[in-house]
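Take a look at this single chain in C-alpha cells; it is the form predicted on its own.
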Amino acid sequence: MSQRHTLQVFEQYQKARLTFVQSVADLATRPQNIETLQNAGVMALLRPLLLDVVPSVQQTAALALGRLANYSDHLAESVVRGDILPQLVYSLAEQNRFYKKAAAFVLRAVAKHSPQLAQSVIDCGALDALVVCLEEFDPSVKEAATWALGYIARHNAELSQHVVDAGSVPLLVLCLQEPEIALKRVAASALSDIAKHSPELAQTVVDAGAIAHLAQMILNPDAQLKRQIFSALSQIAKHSVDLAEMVVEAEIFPAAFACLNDSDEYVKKNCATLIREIVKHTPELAQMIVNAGGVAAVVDYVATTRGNVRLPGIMMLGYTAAHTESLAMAVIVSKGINQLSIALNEETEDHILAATAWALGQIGRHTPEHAKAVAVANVLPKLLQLYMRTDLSEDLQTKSKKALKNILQKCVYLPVLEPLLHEASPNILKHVVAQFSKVLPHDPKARRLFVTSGGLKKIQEIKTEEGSPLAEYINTINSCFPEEVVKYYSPGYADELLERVDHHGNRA
C-alpha cells in the first residue's frame, strides 16, 4: 500500500507538470495573456522543464517558450538572458523528432525579431545543429529547421553568409525536391532570404542548382509555393545581368505570364516583380520579354490590379520603355499608356503615383511621336496638377516635374500643349512656350489656330525677364506674326484704342 501511495505522488507530480506546460502553451496563443504570464515568472518556471525526464513535458515546455518568444522581442531577449538557447541547441542533437521541431521553433521565434537576436542564436552554436536537422528523415523536422535558418538569413548579408558557411544551401535545394509542399515552401522562402542581400549570396544559391528546381514549380497549383518560387527567382535576378540571364535561360517564359492572372494577389505581384527585375537590366533582356508577349501580359495585369500589387507592373513598363525607342513603342502599341493614365487617375498613394509619372516620362522622352502618344492620353494636366500640389511628397512632385519636362521637350503636337499655357507654373511654362517657338515658324495652319484659340493673347500676358530663355521663346513666337496682330493681342491695347478714339473725337 505504501509503495503504491509513493508512486501515486510521483504520478500526480508528473501529471501536474504536463498540465502546467500544456496550459501555458495554450495561454501563450492569446496575446492578452502574455503580460500576465510574464509577470508570473513563466520563463524561469519553463526553463527546468526543458530538461524534464518526461519527453512530452520537454516538448510542450519548448513549444510554450517558442510561442512566448514569438510574441515580442522583449520576451525573446528573456529567452536569451535565461541561457535557454544552449540547452535547446544541445537537445537538437540528442532528442526525438518532436522535441527537435519544438526547439527549432524556439530558435526561429527568437531569431525573427532583430539581427542582434539572430546573432545570439548563431553564437550559441545553433547553425550547425539546424543544418544537421536538414538531413533528418522526418520532413517536419527539416521544415522547422528550414524556417529557423530562413529567419536568421533574412536580416542582413552578414547573418546570411553565416547560414551559407554552415553548409545549408545544398541541403535547402534538396528540400525543394522533397514531395511535401510545406517543406518546398519554406525551402524556397529560405533561399529567397539568402539570395536577396548581395550578388555573391545569390550566386551561391545559383551554384547549388536552385534555379532549375525553382523553375520546374512555377505552375504548381499551390499558391503559397508559387509566391515563394517567384520571390526567390526575383531575388536572384535583381542583382546583375548574368544572374537575370540565368533565370531567363531556365525557360520560364512565356509560361510564367499565366501567373499574372493568378487568383492569389501575392503570386501575381511576385510574378510581376520577377519580370520587372529582369527587364530593368538591359535592352536585350527587355526585348526578350517583349518578344515572348510580356508587355501585353503586364498591361493587362496593370488593368486588373490596384495599389501595391499594381506597382511592379507599372515599373516594368517604365523600365522597358526607358531602354530604347522601339521598346517604348512596344509599350505604346500594347496600349500601355492608356492603363498608366488610368492608374494616374485612380491611385491615391504618393509612391504609386510617382512610379506612374516616371513610367509615362520614360515612354514620352524618346521622339515627338512617343511624346504625342503620351500627351493625347490627357496625362499632362494631371502631371502638372501633381507637380503643383504642395500636400504631396517631394518625390512625387520631382518625378511629375521630370516626366512633364521629358514629354514636353519632345512634344510638337500643339493642341495638347495649349491648355498648359493657361495653367502651368513659370518653370514648366518655359518648356511649353519653347515647343510653340519650335513649331509655329514652320506651320502656317498652326499659327492661325494659335491666334483663334487665344494662345497668342496668352503669350502676350506672360511676364518675363529681359534676356531670359522664356523671353527669347516669346520673341520667336511673336516674330511669326504681323506686328499689328501681336499689338492687337497685347494687354492694354483695347484701352489704347479707346484713348485714340477720344483723341480723334477731340480733333474733330
Given for the second form:
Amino acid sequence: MSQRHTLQVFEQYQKARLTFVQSVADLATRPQNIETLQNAGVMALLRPLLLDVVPSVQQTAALALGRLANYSDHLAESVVRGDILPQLVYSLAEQNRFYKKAAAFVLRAVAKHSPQLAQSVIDCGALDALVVCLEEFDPSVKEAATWALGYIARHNAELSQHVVDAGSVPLLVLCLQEPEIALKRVAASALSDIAKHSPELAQTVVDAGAIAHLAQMILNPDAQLKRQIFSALSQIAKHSVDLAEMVVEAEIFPAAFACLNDSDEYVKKNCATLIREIVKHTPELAQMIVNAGGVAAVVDYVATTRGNVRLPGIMMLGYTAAHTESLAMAVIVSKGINQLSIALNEETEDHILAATAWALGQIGRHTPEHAKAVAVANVLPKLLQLYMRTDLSEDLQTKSKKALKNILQKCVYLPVLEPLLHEASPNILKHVVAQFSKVLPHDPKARRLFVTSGGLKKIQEIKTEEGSPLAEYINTINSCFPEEVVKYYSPGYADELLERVDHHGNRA
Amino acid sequence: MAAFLELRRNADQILVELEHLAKEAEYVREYENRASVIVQSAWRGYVARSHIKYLNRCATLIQTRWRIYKAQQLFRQKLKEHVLQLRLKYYDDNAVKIQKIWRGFYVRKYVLDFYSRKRYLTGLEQKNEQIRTQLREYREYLDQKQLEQQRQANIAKLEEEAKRTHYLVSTKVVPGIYNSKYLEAPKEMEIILRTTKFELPTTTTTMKPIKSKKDQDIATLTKILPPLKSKPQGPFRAPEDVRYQRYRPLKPSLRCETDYFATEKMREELKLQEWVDRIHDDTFKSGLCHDKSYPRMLIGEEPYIEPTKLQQVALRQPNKKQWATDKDFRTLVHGVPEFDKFEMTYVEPHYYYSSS
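Alright, leaving the form predicted on its own aside, put up the form predicted together with the partner chain.
Zooming out: every chain and molecule, the one shown earlier first.
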C-alpha cells in the first residue's frame, strides 16, 4: 500500500511538471503573455526541466524556450547566458526526433536576432549537431535543422563560411530533392542565404549541383517554394558573369517567364530580380534574354504591378537598354517606354521614380531615334519637374537631371523641345538651346515653326553672359534668321518703336 | 810721289769725301736697293698672288666639280626616293580606296545591316507577341485549373456533408427538405444525397482510443476536444475516457459481419478450389489406358510351315522356282553416260544426303 502511495506522489509531481510546461508553451504563443512570463522568471524554471527524465517534459520545455526566444532578442540573450545551448546541442545528438525538432527550433530562434547571437550558437558547436540532423530520415527534423542553418547564415559572410565549412551544402542540396514541399522551401531559402554574401560562397553552392535541382522546381505550383527558388537563383547569379551564365545554361528560360505572371506578388518580384541580375552583366546575356522574348514578359509585368514590386522590372529594362543601342531599340519596340512613362506618372516613392528616370535615360541616350521615341512619350516635362522639385531626395534629382541631359543631347525632334524652352532652368536650357542651334541652320520648315510658336521670342528673353556657351548657341540661332525678325522679337522692341515715334513727333 | 803726298795731305778730306761719296753711294745704293726690292717684291707678290689665284681657281674648280658630282648623286637618290614615295602614295591611296569601299560595304551588310536590323526588330515583335499569347494562355489555363479545383472542392464538401446527413434523403412518402412537390425538379443536394453511398465512419489514426500517454505528440494534446461552452459543473471524467466514448469504434457481432450469401459463396469457392486441383475434367476416367489393340507377334503372322519344309523357304535367296525364266532382266535402254560421272566430277550437295 505504501509503495503505491509513494508512487502516486511521484506521479502527481510528473503530472504537475507536464501541465506546467504545456501551459507555459501555450502561453508563449501569445506575445502579451511573454513579458509577464519573463518577469515571473520562467527561464530559470525551464532550464532544469530540459534535463528532465520524462521525454515529453523535455520536449515541451524546449518548445516553450524556443517560443520565448523567438519573441525578442533579450530573451534570446538570456537563453545564451543561461548556458542552455550546450545542453541542447549535446542532446541533439542523443534524443528522439521530437526533441531534435524542438532543440533545432530553439537554436533557430536564438540565431535569428543578431550576428553575435548566431556566433554564440556556433561557438557551442551547434553546427556539427545540426549537420548530423540533416542526415536524419524524418523530414520535419531536417526542416528544423535547415531552417536553423539558414538563419545562422543569413547575417554575414563569415557566419555563412562557417556553415559551409561544416559541410552542410551537399546535404542541403539533397534536402532540395526530398518530396516534402516545406523541406524544399526551407532548403532553398537556406541556400539563398548562404549564396548571397560573396562569389566564393555562391561558387560553393553551385559546385554542389544546386542549380539543376533549383531549376527543375521552377514550375512547381507552390508559391512560397517558387519565391525561395527565384531568390536563390538570383543571389547566385548576381555575383559574376560565369555564375550568371551557369544559371542561364540550366535552361530556365523561357519557362521562368511564365512565373512573371504568377498570382503571388513576391514570386513575380523575385523572378524579375533574377532576370535583372542576369541581364546586368554583359550584352550577350542581355541579348539572349531579349531573343527569348523576355522584354515583352517584363513589360507586361511592369504594367500589371504597382509599387515596390515593379522595381526589379524597371531596373531590368534600364540595364538592358544600357548595353547597346540595338538592345535599347528592342526595349522600345516591345513598348517599354509607354509602361515606363506610366510608371513615372503613377509612382510616388523616391527610389522607384529614380530608377524609372534612370531607365528612361539609358534608353534615350544612344541615338536621335531613341531620344525621339522617348521624348514623344511625353516624358521630358515630367523629368524636368522631378529635377526642379527641391523637396525630393538628392538621388532622384541627380538621376533625373542626368537622364534629361542624356536624352536632350541626342534629341533633334523639335516639337518636343519647345515646351522645355519655356519651363527649364538655365543649365537644362543650355542643352535645349544647343539642340536648337544644331537643327535650325539646316531646316527651313523648322525655322518657320520656331518663329510662329514663340520660340524665337523666348530665346531673346534669355539673359546670358558674354562668351558662355549659351550665348554662342543663341548667336548661332540668331544668325539663321534675318536681322529685322530678330530685332522684332527682341524684348523691349515695342518700347523702342514707341520712343522712335516720340522722337519723330518731337522733331516734326 | 807727289800725288801720294797730296793724297796724304788730302787724306782726311779725301777720306771725308770718300766717306761722303761712299755714304752717298751707299745711300743711293740703298735707295736703288730698296727700289729694286720694292719692284721685286711687287713682282713677286704679283706672281705669288696670281699663282695663288690660279691655285684657288683650280681648287675651286675641283671643288665645284666634286660638289656637282656629289650633289647629282644626292639628287638622283632623292629623286629615286621621291619617285618611290609617289609610287607608294599611289598604291596607298588605291588601297585606302579599296579598304574604304570594302569597309563601308562590310559594315553596311554585316555589322549594321539596316534591313537585317529591321527584320530583327520585326521578328522580335513577333516573338514578343508569341510570348505574350503563350503567357496569357498559361495564365488562363492556371486560372481555369484553379476554378476547376475549387469546383471539385465544393462538390467534395457537399458530398462529405451528404454522407453525414444521409437521413435527409427523401422517400416516396415523405419528401425531404431538398425536395418539394412544388418544385419541378429536386435540388442538387437531394441528388447528391441519393447518389452517395453510406460508409461506416472510419477511426482517425491520430486518435488512439486506447488509453496511452507515452510519446504523445505535443501539438495534438492541446487540440483534441472542443472547448466547454458554459460554466463547467461537477466532477469530470478523464479526457481519455471522454475521447474513447466519443470516438468509440463500431464493434459489430460476428453474425452482423458475415455476408448474407456466405454459404453460397463458400460453396463456389470450394468448387473453384477443387477445379484447380483437378488434373482433367472427365468424370469417370480411370488412369489405365486400354486403347491399344493387341499387336500380334511377327512370328505368328506367317502361316504355319512345318520345320522340315523350312529349308526350302530360304528367305534371303531368290526362289528360282517361282521365276518364269532363268535370265535376268535385259536393259533395253542404254544408260545415260552422264550419270556415271555422278559423284565423280561434280557433287551437288543435297540437303540431307551429302556425302561429306
